[in-house]
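Just the one chain here, the form predicted on its own, laid out as structure tokens.
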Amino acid sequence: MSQTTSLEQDLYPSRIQDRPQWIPRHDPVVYGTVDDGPLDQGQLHFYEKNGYLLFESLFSAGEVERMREALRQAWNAYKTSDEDYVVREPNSDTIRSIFRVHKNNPVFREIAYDDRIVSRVRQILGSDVMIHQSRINYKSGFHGKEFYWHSDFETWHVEDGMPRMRALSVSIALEDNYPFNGPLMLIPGSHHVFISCVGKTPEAHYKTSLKKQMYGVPDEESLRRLVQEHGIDTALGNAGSVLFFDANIMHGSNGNITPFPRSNVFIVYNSVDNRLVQPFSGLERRPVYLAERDD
């Protein structure tokens, strides 16, 4: 894929008009083929077709412990951190996420690169990968705010210049999944259509953004529809399962009320032959722990 930084035509306009729009995806799904890695044809058709892939248990309980372990001493070391890379929730001093901590951390570097999940990763984007962004999230018991429906890749593309949707997340539970505990929920199929959103984005938006998206967030009747055709899928698991979706599909969760907190490492993985380009708001770059350019 040839790419520039000032002329990579925009496929996927956002917030640039007073309605959304419906842009039918213009790029593969699955690049790669069962010779390519671990995953089946079966496992392969279904991530197609629905955008997402579940794995019970792909991390043992031991390994998920050591895991806590590592969110626990981070969760103390940057309790009163007024760090960048600290978000908190909204209305409150309770962390919400720390980003980049494939870089600050050993243990969640080390999980960053493991080749069970690497393996699969190249797989379906059919390339070498690099690590676009890493965070741990904390969805405490009672407290845990929501986080509404969006695309990934609409972020990804206005505000970091991500130009195809050759990228994908994998979101590593921490916690038991439970459907009353805030699990990720996901519109199968939608990630076949991209849906613009409405609203110039505002300079430095990430400062807000990341406790409560305001812009990039798609319109109620698109989402109507969207769950009208395709309905919604809840990802539940153990402690130690993985998910794996694709950066275009809408995707959010909900508040969490219970005693039951919900915790889980989060990567995003981007093919090495779609790196990023200048953001497609025309704005100033978002910092390098939201957007790796040079992973």
Given for the second form:
2 protein chains.
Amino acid sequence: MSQTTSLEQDLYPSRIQDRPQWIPRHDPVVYGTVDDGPLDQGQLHFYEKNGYLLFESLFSAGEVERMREALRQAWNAYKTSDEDYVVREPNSDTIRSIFRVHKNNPVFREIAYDDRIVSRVRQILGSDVMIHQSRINYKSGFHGKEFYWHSDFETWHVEDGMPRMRALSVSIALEDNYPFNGPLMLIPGSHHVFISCVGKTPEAHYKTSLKKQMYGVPDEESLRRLVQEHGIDTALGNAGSVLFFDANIMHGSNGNITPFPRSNVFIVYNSVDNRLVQPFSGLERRPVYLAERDD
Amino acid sequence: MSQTTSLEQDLYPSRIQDRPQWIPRHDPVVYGTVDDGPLDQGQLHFYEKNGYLLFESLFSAGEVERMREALRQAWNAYKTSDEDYVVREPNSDTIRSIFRVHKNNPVFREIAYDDRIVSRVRQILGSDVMIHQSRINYKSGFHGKEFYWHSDFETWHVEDGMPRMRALSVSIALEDNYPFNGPLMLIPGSHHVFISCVGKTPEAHYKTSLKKQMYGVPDEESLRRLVQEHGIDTALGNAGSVLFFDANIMHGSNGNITPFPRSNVFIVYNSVDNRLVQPFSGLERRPVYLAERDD
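The structure above corresponds to the form predicted on its own; please provide the structure of the form predicted together with another copy of the chain.
Shown next: the complete complex, the earlier chain at its head.
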């Protein structure tokens, strides 16, 4: 397959030029049809237009409690771990994320392959899918840090060699999201354009970027223009709600000084027809806990 | 008057003990009556109970534009100023606040003595009033930093020698507040209790505390309990809206990664029957741009 060669044409160049470029999306947003799964025409249309879909209660209260308990256990188990897939807060030992939970944790493995999620993902991506990355995140109360605006695809393309926009993320809320505890903000419609970032990626960028992003950061003028055009939507689902969002949608979240923590399960699905090639940065591949490869 | 001696009893000790104390408020919240000004019984009751009042459009669009223009001019005029009343962002030259604008700027002097504000303040405080502090604030888009939870009174009492809870703040929004651009959050009802803070105040604390507060910070357990009891209200007024809030209400704001800046005019009024004494910290007085004294 041409997509697995390293001679793939770079349709979405980024971190190369010294000025940001707006590149129209070359790929579809929705690959399947209403006959391919549980999403109806209205939902597919909403996803195509806005780049995300929020389901209020795809998981029951009991299932959410089971995931919360698994998250607490994982937090305790990895408290002093020096595994590289356990990522801590900047300047602190507090765990921020634990990666690869679809491989290492039976509860989250089950969730990652749950048909309520996978059937919808397959319908949107129009093919069989594979897991590109999974993690559990904990954004603490009082001191939760912001995540600046970014397109996941920009990173996955440049640093992981994901050739096309045929991937999406699923985020399962394990706590209620309020307007004031740093919920995910999305710029609806922003997934229709690829905004190239300025600056060259340094070696082993992921070691710091998971704590604080320095490269692959969109410029302020582009963000201002995107928000002027599209506004900002906020994902205010309760615990158990599930958000599906396109790999290229611009999103981020503010910090959180309230006592209400936010934790979630985060799984990225990629189409089997969109397998990773060599990173377009020309740098080494990132570790498998960030970008699974089956080759 | 006993209130101007330095032998004043310390009814609200803070930064002395090594565990936080909850001290019931010794002072009224509303000192005046419905006969003393424009606020009706419902508004006075709301303020007494919740500790704040929000007016959607006390100033016209034209007046707001005049203030915004004055703010822009002040920002330019003070760009390279080394006046101590011009406070910059941590690790940056960007101006965060300009103090004492009721003395140094004709537009904001007029606003500070505007009858729409002063009549309401006098009614709540039940006496003539004086200005304790004034400033204009600019919280930039994209990189606006959070303000952690605090009671203003705690600082004014410990560091400025404000003896009793008979003061309030007025904040005039010069931009629209959204849920996602770091609006002011208040814990309604929290003004009925004084939560003493832990840790001794260092000399000249104000030089760093205006950028990042390190002392006079309430403990997480108290904040958690306050929010459990009272919840969180968010001041989502449009440009031109005016918020009145009690000196002792617990408040703070999250950071802001959106392109929408937030700027406001902030004026603190104190009752003439509550004049400052020596700081209860035993340390030197702070400069007049932080705490006006007419003695």
